[in-house]
Each structure stands twice: as structure tokens, then as C-alpha cells.
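Below you'll find only one chain, the form predicted alone, shown as C-alpha cells.
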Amino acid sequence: MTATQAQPQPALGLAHLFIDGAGCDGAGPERILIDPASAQPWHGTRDASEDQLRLAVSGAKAALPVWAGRAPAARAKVLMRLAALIEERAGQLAAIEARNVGKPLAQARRDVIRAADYFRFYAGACDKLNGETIPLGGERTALTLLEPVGVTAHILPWNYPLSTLARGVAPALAAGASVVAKPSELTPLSAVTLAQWALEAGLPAGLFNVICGGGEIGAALAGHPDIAHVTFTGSTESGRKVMQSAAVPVAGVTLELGGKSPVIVLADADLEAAAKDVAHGIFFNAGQICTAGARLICQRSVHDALVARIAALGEAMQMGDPLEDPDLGPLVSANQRNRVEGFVERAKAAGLTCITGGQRPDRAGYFYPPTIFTAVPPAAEIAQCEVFGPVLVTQCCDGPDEALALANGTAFGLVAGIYSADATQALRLARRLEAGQVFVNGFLKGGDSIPFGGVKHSGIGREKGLAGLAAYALPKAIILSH
């Protein structure tokens, strides 16, 4: 038996959509999903039609008072049951994610467990959404109630289809809101599966709907007059379009957008630890992660030694079929590989130095090797733009102030990292970095209970942790004169 045969296989025959408590086929254009590891077709789907979109929103609107009217503890029990179902069936969902996205099986399973954890975390918040009383003096008192925002739209990326879905849907449901989710047209299968399991866990029919399709369906969903809030994860360019659509119903928006995250390594840092974390931060999920540490800003005296360690780690990574759980899976599509390749080829044509990788491997599938460019000018395209692939650029600095200027020198501000043995110096830098999260001596070693979101072109609003509830539970003030 081969390693692939020994692993759980993706379930086929899934419904294309989930509307008002029932799976159904789409009535829109047909799509063929491509296996990123082989570049061969493996599953067919159909997009939702605009009529089906309207049915999904009307179902969510009708289910809203049923769910919002349940006791918070009762809502918590349903979300706990859903978390348990996800864990019990983790192998099935992980196989779907591995095959559909192209990520190694262990990474896909981690995403599944994260999804369960989101539902469990927000289940615990259901009966803790308390208002407050505000003394006004005399014969007046104000009190606030936290009410569900209404019907929420969740427009999802292809790189983390399941965990990103759970990170928005779980707090929305905990707050008593209802959901219409639109996964990426490249990776729709796990969202439909999760909606089916949510009904099994006890969610009312119509509360959690999934419609599939491309950008036009996403725009129509964000612009639907009954949508109260839109949560979107994707590129900055697409985020601007979502904001324009959401302006029609004057819906709130949470936007987690692009990144070009810096990792600063100063001369007193632990280079072994920094090398492992930097390699993980840029090569994990084939670099297809908004928080990827794509820019290494290193003090000149230790630059070469650190980069040599990172290059060795990248060169040791094995590429292979995701279900065989390699170190590195393929990029999600031919278009994504061509995008990454385009950045690399333009950088080489501009005379930049590529010390490892930088060449498409001679094999089937959309694979691309770990790639490192050194001494990259701050204004270079590959230092300013999000590549969204396993491509690291390095820049030298002579001290903390120069490192800070380089780190803040892009339009993005999602996350950042600092490596230094001097805690005071690290904290001083962390306060001045333009980023929503800063990791000191442990890049991307945080967790999903910590507020997450960007500044500048990296987004609006916060997800994860208790801060993730703010978009879905709105305070209503009641002023009593007595």
C-alpha cells in the first residue's frame, strides 16, 4: 500500500451549495476543480445563480430571529457539538483541504483542528456577551444590550478555506447573527461540508448558507440590501471592490488584506532559532499566507550566516503529493504559479541576486521551490509587492533605526517579527512598527485567541479572540427616565 492509499481520501459527490438547510446543485456556470499536485481535473462544481444567492440571503434573514432568540447557553451547546463533529471527522476534511488547496496533509489537519477550536472558543463566549449600565445622575439610567448585527456575508480566500471560514462564522453565530458564506471558486468543498455538519449539530435551517462562484457572485452578495456586515479575506485590490459593493446596503466591513511582513533580526539574536522561524514563516503553505515573513531585514554583521542557514533549510524541503504529507506542496493553481514565476523572473532580469530556487521544477503540478533573493533594494517590485509564494527577500541594516525604516517602508502592515536578546530594544521597536501584530523572538507563534488584523493597506477591523465578536454584536443603548 502506498502512502497516498494509506491516507484518507477526499469525499466526492458533495453538494455544490447549501441553501436554507439543504444541499443543492448550482444553477450557474460549471467549474472543474484542478488538483494542484498533478494539474489534472478531479472534481466538478457549479456556481450559484443570482436567484440562488437571493434565496440564501432570504433564508438567513428568516432564520435570524429563531437563532437570536435562543438562550445564549443553548447557542453555546450547538457550537460545542459542531466543534466535536469537526474533530471526529478531521480526516475527511483534512483530505479535502489537502487535495483541493495542495497543502501537505499535516498542515491541512492543523487547519481542521483550528476550525474546531474557533467554534469551541466562541461557544464559550455566547453567555458572556454582557451589556453595561451607565449612570447619568438624577432620575435617568442608561443600559446597553448587545444585539446580533443581522445577516453576515463571509467572502473567503483559497489559501485557508476552512480555518478562515470558521474564524468569521464562529463569532457571528455566537453573537446570534446568521451567515451566507462564499468560498473561493478554487476551493469550495470544505465550506459546503461544514455547513452540512452545522445543521447536524443543531443550527436552525437557513442560518448557515454557502453559495459558490467567482467575483461577480461575491460582489452581488456584498451589495445585497439585506446584508448587514461583510467579512472578507483576500487581496487589497479585491478588498477595495468589496468595500464599494458593501457601500450599497451601507454594511459594515471587516477586511483582512495583503501583507509584505518584515522580520527584523539584530546582531544579538539567536540565529539558529531565527533561521528556523524565518524559513517556516515564508515557506509554510508554499508561502501562500497573508502573514508570510517575506522580508528579512538583518543586521549586516550576521546577514550572511543567517541567510546561509535559511537557504539550507529551504533546500532540504521535499516537494510532493499533499496526501503523502511532504514538506512543501504545490501552489494552488497555474495562475498562481505563473504569478510567482513572473515576480521571480522580473527580479532576475533587473539584476537581483537569487541564491537558491528561482526555477520551476521539472515535474507535474504547480510546484515552486523555496527561493531567496539577497541585498534587494527597498524600492524593488519584489520588496514592495505581495508575491504570495515561497519567495524571501533580504535587506541589510546597520542598526535598529535603519531596520525600522525598512520595515515600515511598504504600503502594508499586517504582522512583523523582531529577533533580539535585548528585550527593551525589542519592545521599543515593536511599539514603532506599523503592524497589527508583532512577534518577538517567535515569528507567527501567537494563537487564535489574540486579536488579528492589519493597518494601512492590510485591512480594517480585527478578527480572532474576543475582539472578533465586535463586528457581529452591536450595542444598543436604552436610556430610562424614572
The other form holds:
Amino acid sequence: MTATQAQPQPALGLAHLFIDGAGCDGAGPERILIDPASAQPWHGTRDASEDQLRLAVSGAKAALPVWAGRAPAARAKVLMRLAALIEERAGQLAAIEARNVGKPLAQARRDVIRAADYFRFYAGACDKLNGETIPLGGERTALTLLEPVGVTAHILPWNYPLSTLARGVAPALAAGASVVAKPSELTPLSAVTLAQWALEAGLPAGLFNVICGGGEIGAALAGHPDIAHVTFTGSTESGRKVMQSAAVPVAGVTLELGGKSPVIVLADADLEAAAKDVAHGIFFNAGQICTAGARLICQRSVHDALVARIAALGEAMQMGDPLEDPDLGPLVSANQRNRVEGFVERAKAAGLTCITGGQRPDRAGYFYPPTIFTAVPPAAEIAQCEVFGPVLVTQCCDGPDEALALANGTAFGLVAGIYSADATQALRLARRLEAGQVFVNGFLKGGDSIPFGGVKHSGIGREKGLAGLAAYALPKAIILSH
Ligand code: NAD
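Which structure goes with the form predicted together with nicotinamide-adenine-dinucleotide (NAD), now that we have seen the form predicted alone?
Now the complete complex, all chains and molecules, led by this one.
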């Protein structure tokens, strides 16, 4: 696709809210979206007002019995049709996301296709939400029914706007629950389109609502008395606030938060494969990935050779306009670029060694180059905090036990990677790593059917796979005395 063909015109003029089966404009404050590749104003939106938020929640509540009353196989058909529509029209959403997020076009398309995959995966689960019978002995029998949790809130980040939306909305709808989604204020354009297509696919009006706005609207949504569950993806700091808001309706929470994920490379590893995966794992999507492998922990004897290879891969990445599908797009916003730059400048001022990158390029837009700091002390800010940009820190270790101590030495615990030819050693490490997912000899080469979520400050609960249904389909126990 050429840049001209991919112009995101379909986004312009769209309604930015979707309430009770109809698109509408926000009645709250105006916002101007900035094109991150040019730093120019691109598109205007308006936030939802608190009244519109209340209408969205009441619509979602009223629609619950309609959807829960449908046969599970009928619900599955709707979700399947939605998956097909997303795939057929993927180019339209990919072009919007490439311009809005600054994501290279092929990566934006992959995000859209993942959204379709989630709807198809959870469509298959609709008619398999079986309860159980529990023998009690004597004259009593217990059985469980999996019931929809109720109205669910989905509060989303900007880095993968569609796939993070779909990974929560698809299991919620499959379980018979209803949805009010709030995309990030930076990337509000695609969610409404998805809700419109869901209606077209046969989803009853009111089941899937979208409201726009920032943290205040997010907090009001999480704290609305009729919300039964809040699925939040974003920073650890905002996640803590969401938990406090959700305490008001005593809602359940799934929190998918930040990370500072380690990749351990032992001396016996396939270094060429490790170099490619480590470079991909931190520079892909300009490092704006919660699961970014931001810390390379490498056995001393192979450290320099491996890091030189990763640096060469980073330096070969071409920056460019997202719609022309470069290797590296811009960061999403001026704030994000300033944040990344702040971490880098403070690390340099602290005397840390930057072997590549570390300098804002002389061009328009919020671009930042692949950057590597070596021999970073474990306590350094840049080794402990999530940068959320293309910045890798490396640390040397003298063996697996030291690697493990370094890897577990932050507040986060989202994912981790291990490279070693010794499967027993890799399994031993995998079992001791504090992370929700551990990749052995293939960092981030998993999939969306695998349970995903963090430990420690990286979150609570699990999404993806069948585990992702647990938040939305709650067992009710019925005990019969006979
Ligand atoms: P953010 O926390 O600033 O915002 C996320 C969402 O929360 C936005 O929609 C925002 O409007 C809303 N929000 C902000 N304050 C709120 C409040 N007090 N109450 C309710 N809602 C509020 O995060 P971001 O900058 O959009 O995204 C980047 C962060 O997201 C990174 O930390 C990244 O690691 C994390 N993330 C995690 C995952 C995961 O699956 N674990 C995936 C993607 C991103």
C-alpha cells in the first residue's frame, strides 16, 4: 500500500462516542490530536461529559438481559461475524492507527488483525462456559452456573489501542457481559469504529459503548456504582488510582500495568538468535510495549559481542513516516519523547555509558533512536523505571544465580526471557523468575491464547487465553437438598 492510498480519511468526521447503539459527539472539553510524525495538529475530538458517561453505563446495564438471554451459539456467531468484518476492513483501521499512534503501517495492521483474532478465539468459548457439579454426599448436590459479571469498564492505553481493547471486550461479550470502553485520550479514533462494526455484526444496541476522555472520565467510569468489573491497561501509577476508584462500586479489577522486563542470555546461547530477538523486543514499536525486554542480563564472556550485534541492528533501523512502513516510527507524543529523553539525559549525567543513540534526531516529529546503555548498576534509575521507549540497559553476570538476582531485582514482574542451550538450566531459571510469562529461546514468541498478566507492580489478574474469561464469567453455586 502506498502512503497516498493509506491516508486515514475515514477517521475524519467520525463520531467519537458510541452510546446505546449510536455514534455521537462528545459534550465535554475539546482536544486536538497531534500527528506524531510531523508534530502538526491532525484531528479534533471532544471528550464525553459526565452525563454521557452515565448514559453509556445505563445503556450497558439495560442491554444485559437481552444478550445474556441469547443462546451461547448465537452470541458466538455475532463475535465471529465481527472478527470477519475487522479482517475485511483491516486496512481502514490500520491507516488510522498508523497516523494516530505513529506505528509503522504493517505493525498497525498486525494490531488490527490481533483484534480480529481475539473475537474469533472468544467466539469459540461462548458455548463452552460449562459449570460443574460438586458431590456433597448424603442428600445434597451442588452445581455451578457461570454467569455474566454485569457491566464492565475497559480503560485503555495508546500503544496498542485495538488489540488491548479487543483482548478485554471479546471475553466480556463472550461471557454475556456488557461493555463501556474508554480508549486513551491520545488514540480515541478506532474504538468507535469497532463498536459500530459490532452493531453491524449483530450485537444488540447498548452492549458495547465507547466514551472518550482522559483520567477524570476514566476515574468516573471506574467509580460508577453500576460497574461490576474494571479492566485497566496502563501505567502502574494510574492502576493504583483505578483500584481506589473501583473500591466505590466494590468492582473487580484486572490491572495490566507496566514492566521492566529482563532478558537473560547465558554463554551457551545461540547469540545470533538472541541478538535479533533482544533488538526486536526493545526497539519494536519504538519500545512502547509493556512487555519490552528493557534489561539485557548477559554472561560476561559473551556480553560485548552480543551487545555490538544488538547495537548494529538498532543502528540499521530506518526511521520514517508510519504510513510508509519504516522500521521505526515516532514516539506517540511530545510528552512521551520528553519522558524518554529525560531518562537518557539523567543517565548520561550520572556517568553511565551510552554506546549508541541517546540523541534526538534533527527532524520534525517525536522520533527517538534505538539507544543502549552498558554496564548499568542495578540501582540506577534507568535500570529500575519503565522508560517506555527504545532504550536498552545491559548488565553483566557471572552465572545463572547472579542473573536471576538481577532479573528479579525490580518492582515489576510482567514477562522475562532466557537464552540458553541447557534446557534444564532454562527451566530452573524460568521457575524462579518473578514474571507472568517466561519465554525460553524466543522472546515474545508466544501468542494470544496464552494467559498473560503481571506479578508484583505489573498487575493483577490474567487476560488472554481461557484464563481471560474468569473475570467476566462468575460461578454461581446452587446447593440442592433432596
Ligand atoms: P496511563 O496510565 O497514563 O493511561 C492509561 C489509561 O488510563 C488512559 O486511558 C488514561 O486516560 C486512563 N487514566 C489515567 N489516569 C486515570 C485514573 N486516575 N483513573 C482512571 N483512568 C485513568 O498509561 P499510558 O501512558 O496510556 O500507557 C502506557 C502504560 O501502559 C505503560 O506503563 C505500559 O507499560 C502500560 N501498558 C501495559 C500493558 C499490559 O498489558 N500490561 C499493555 C500496554 C500498556
